[in-house]
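Okay, so here's just one chain, in structure tokens, the form predicted alone.
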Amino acid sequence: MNFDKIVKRVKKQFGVDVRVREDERSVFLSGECDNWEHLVAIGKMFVTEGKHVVNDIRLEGYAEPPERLPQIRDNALDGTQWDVVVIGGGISGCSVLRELSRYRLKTLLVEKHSDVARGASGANDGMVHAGIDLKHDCLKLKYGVAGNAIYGDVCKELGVDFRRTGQYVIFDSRIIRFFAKGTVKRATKHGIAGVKIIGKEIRQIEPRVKDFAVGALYAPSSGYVSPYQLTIAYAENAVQNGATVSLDTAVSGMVVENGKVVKIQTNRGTVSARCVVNCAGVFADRVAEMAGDRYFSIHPRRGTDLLLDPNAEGAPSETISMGPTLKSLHSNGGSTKGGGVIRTIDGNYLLGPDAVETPDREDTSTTKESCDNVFAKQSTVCPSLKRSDVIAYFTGVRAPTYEEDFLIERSSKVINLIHVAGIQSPGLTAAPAFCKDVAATVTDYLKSEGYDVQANEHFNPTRQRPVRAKTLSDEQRDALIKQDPDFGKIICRCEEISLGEIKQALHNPLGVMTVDGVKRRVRAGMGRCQGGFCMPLVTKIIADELHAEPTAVNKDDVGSNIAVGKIKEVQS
């Protein structure tokens, strides 16, 4: 690639002087820019086959907020030794940890929040993608297609609901429908079965699509899952099989000697490991830098979703999304699939997400502009949607590299470090597949170092499905209540969640006892009132289980106390 020509183009287009250097792995950029979107666009201009982009162009006048770190400081882990340390408790880290628990290894996962699935894996639309949007051979395609194929089996093992209902991508012109023939041909080549084009009958299949629809692309292998419940299930099954999860634990540094990480420094003490797996999401490049192995950059990208009431009258019966238009066909640069109207496993619908580049890696704020843009875009394809049916909204931050592909490989510089980075959509779909290869890379490395890696003869892939009283028949529910009356005491009216289910959620293998931890596990507080009725009750239940005052109960991370004191004493 002729970098001199690109430098001149950048100067002409953005007025930025870029300095470029390269080594065998990466292209390094430096300079100053006054616009973050321009800064990201410049980084993409230097993407070249076989190399990564490290974008050190500085945003003028911007100081990145400090990373949000746990308040806990202790020595709970100090001096401990592990065969493998996994950094990050998202879908990547938790799936890798569970796969490693198939072996007789001493494994530790560290997560800086008070629960797993607190980053992009928790703020995710839950779509299990078919892979029809991927145009060329890449890791996203390889692992996305492979992961999709085994999703049902994995979810069955882990006791997590998964539905494969397909997806309709709507066309607004015959020209776009004609171009879609190439998508069908490519899907067949990539081993994605059943993809086909349908005509105006889409209006009978889904009457709520706008009457401009001239057809649709149907991908039957698409489906949906609860992303946070799957991540939790992976982590819990790993712990049940002998792995250790340390929450409220942030990595602050590493000691590297003779090309190996020998020490990992955290707020809970310094640990050592034979092998380290970097699954740190938006901070993956920072973790790589701690090990002296920074050869890629993460540029954070925000995405906002709107959650609809399950009884929303204007929602479609199928998962639909707007296909490209003649105007947008060449404009989005592959940064987003465009979102859609997506069914959730719990009966709601999600609208979104959008895609907004941000310099702040933890900017999960939700803006009116994003909400308006998401609703306007999705109501274009489904005009019957109503703003009054929106009951919640949330924002997650994706972790793309400039190459817009997964980076899953053993470091060529730090030999006991494995990177699982750049995991954005379809990362949720791909995780069941790539975690197997990551675990194989770990065990191959350990064997090469003379370590005797043996199978865990006690490994049990099955995690018992939590009781969901709402889904039981009257006879089954009656029998359950006779066995334990707590399952007959409704705490969350919107979602019909009982006291028994909340207690079940609190006694989880990870030891999470927070209001949001209960919410993620059994949906108490996810209904129309968003916890307005049940949050005080859940807080009291947690306090009782902790044998503590309600002031000791956290909403989520340590320090997020629900109550800070008593207004007045009640005298008996």
The other form holds:
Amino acid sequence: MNFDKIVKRVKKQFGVDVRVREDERSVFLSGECDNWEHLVAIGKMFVTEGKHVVNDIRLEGYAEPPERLPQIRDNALDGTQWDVVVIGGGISGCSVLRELSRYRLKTLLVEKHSDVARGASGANDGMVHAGIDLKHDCLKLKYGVAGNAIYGDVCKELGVDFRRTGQYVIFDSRIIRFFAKGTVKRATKHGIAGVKIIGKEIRQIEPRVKDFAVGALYAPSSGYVSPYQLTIAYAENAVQNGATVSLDTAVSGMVVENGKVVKIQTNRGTVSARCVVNCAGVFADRVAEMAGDRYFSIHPRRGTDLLLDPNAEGAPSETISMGPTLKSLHSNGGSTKGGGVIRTIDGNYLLGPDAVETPDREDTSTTKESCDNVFAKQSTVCPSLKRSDVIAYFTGVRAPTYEEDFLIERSSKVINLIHVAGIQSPGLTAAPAFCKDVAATVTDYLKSEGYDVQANEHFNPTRQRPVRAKTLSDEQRDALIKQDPDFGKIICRCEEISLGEIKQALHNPLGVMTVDGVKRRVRAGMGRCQGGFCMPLVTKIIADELHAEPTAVNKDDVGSNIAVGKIKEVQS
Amino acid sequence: MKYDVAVIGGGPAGLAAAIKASEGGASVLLIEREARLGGILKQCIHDGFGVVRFGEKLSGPEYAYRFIERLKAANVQVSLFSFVTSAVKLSDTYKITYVCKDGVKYAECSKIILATGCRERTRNGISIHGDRCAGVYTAGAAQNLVNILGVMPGKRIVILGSGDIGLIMARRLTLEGAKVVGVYEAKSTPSGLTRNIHQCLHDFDIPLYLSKTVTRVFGQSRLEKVEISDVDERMRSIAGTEQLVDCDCLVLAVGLIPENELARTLNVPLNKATKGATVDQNCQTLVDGIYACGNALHVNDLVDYVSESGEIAGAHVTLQKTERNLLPITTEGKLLYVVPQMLDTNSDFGNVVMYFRASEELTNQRLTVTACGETIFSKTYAKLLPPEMERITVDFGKARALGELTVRLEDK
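What about the form predicted in complex with its partner chain, after the form predicted alone?
Next comes the full complex, and the chain you just saw is listed first.
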């Protein structure tokens, strides 16, 4: 293909001399640019049907910070042999691992952090999307719609709360409302049931928008889930069915022989694998590169969400987001992307997210600008929101490719390597569906290599729902406490979490024993006081469970000790 | 079980309220969330408690102990490690449901005293941005780590907030071996008592930096450094003034917020200025039979006054329920708030204890209390500081007519 015209346009628009190289799978870009947003925009200009963009344009004066790696070095895994190694413990990796545990395969998932769901899967809004804004003929649509359809069943099996609430996209102009008919038509064609346009009755349904709404698009199949709890549940169920999860384990290199990955090097030893699944999120292109298979690029995109107190007075009763306005149509082509106001599965309200391109794959630090922008933006659909109701904010980094679609396929070059890359919204919605196809790709490949793949006759799809004492009736709760008095001892006052629930979380199949691990599993520390009261108590409980001193307890990853030593023993 | 009164919270306010109510002849149930009585006093091992009440400087546990000993002699049923899950109004009483190690329990009572204390403002409450590393703790959490768990939250410590809690933690951490590199305060004046500035900072050569705040934190696993910025007179950070300070721990002593979750479920109206319940002179909220005291009512700076408000509530619950006639007490001038906000003219209003805070640092002020325009109380102050709560006793019986009640603060 001839890219001369685009090269000229890039030169004219950004003053950048971009060099283009092409092979059968990808368009490779190189050059230098002094602005990251321009660099990403240039990459997008070269997106062509049937090819991937590998953007090697350098950002002038920028040195990428070294990857954050586990502080552990040992040989725990050295010399072990696996049928399948899954790289990355996000929603993709964990759901694939669980799907693979339906077979009698020796599977290992490696995750560089001390828990699963530490990347984008742990830092998003938890929306299970209906998929109304998705383009025709893309994997996002295929798996998004399929995933949404089975979400209730999957969450039930895995003992995770899921609520299908529907979502309203609010319109403030009749013209926009008129044009939304096209969206409804498209949604129906895509198999998304029940999408409809409603008129001014939206003002009764959601009084928060009564001053400006002329109508809304309603998508009944939207819902929400706790994204990290679902990820954890997938991983736990996989382990219960025989899979292995190795935390604090980062892949540092691979040995490829005859077009196959044969060895994977980690900080915990070198392992061998018949088949490798790359679910490495923002590092997916790096992992591909380690296998000599770099044919796509990930351009990290930050998203910040704000969490509000469950008692926030100005919050809406429904999940609402602002549709395109005449003004936004003008400025950005009317993209409806851009978050909304959501009631999370735990009862908090959530605003966001925004979208900011960043060169740093692991920069989950929050900024005032993003928080201000998210609040200002979501206030347009719900002007009664109060800034003082914000109790927490967090940032996740999405992992899109330049094609902005999922990339789920077995590599044509490294034949035992399967990429699950470019997973961004609606990745959480899509995972329950695509994990099945990924597992099938794995088993098909193994069979094609003459390996006998048999069903795991002990597979149990059900993960016991963790006990949540607060949700029980008085009678049930009383019986539970009589059985185990720890369930009557409340440790986290804001979220009403008992010692029994915390201990239950600490006995998780993944063996995660950290303060944040407890927080993600049972919400101790997620309330109004943000752990001010319960953090020292949880630290002590973990220390007791570990039969160790409180100084041994980590907030999250190894090295994030809550305390640095005993009193009078530290040297400043 | 049936009780006359349920006291919720076994800290200094709840202890005082329970003792007083019991001494007045009421049957009392005291519900405490933790395994031991005393509330936050348990971890306040420094001295300075009880100067007003006992005329001596006690440690927190010693101060609590004096009340706990009296409680033992009183007719109070104490339920420890017990957490109230709901309180609902029946026709003439309240039904309280709580959980403890023995199961789910119920208590019926005609009156409730809320003594639920306060919580600390967090990093999110003051918009500190940056990484999610270990080493950023509220002062109370840091104090628990040091004084209860016996471990150090860091070696090189920055403290944000020069209130008494921040100052005391600066000294405490220094004594246990840490280097406190500085106490930073967004206001232009220190928030803590002058004696604490001397005893906690000067005596240990800990620098105090005013009109500066922490705007960002950096660190992968543990905190590595913080960004400090100058702030303007409205306490907004000034761009371009950022400086980085190496430290492995940030202690936040940036304010307390009354805990009123239970009050909210009981539909008790809260006051915007205090963030506690609106009450009359007997600490009774606008909901008949529900009282609020201590730091749940408004954040106090001296525990002696926390106990006092508990006693006011505890004394009144023993009286017969009467129809109330509530008159609002309005404020004028530079007052942050006045407690109580109401006067019940159907009960005793002879010696009404009132607490107030100025809204800014002021000199040569006169505080007057008027009833229908007539001055019934007046006091002058050479200096008033928002962090220092003032206490007065007003005899509303002096007033010829009780109508419009006003507390006014003005230049002398």
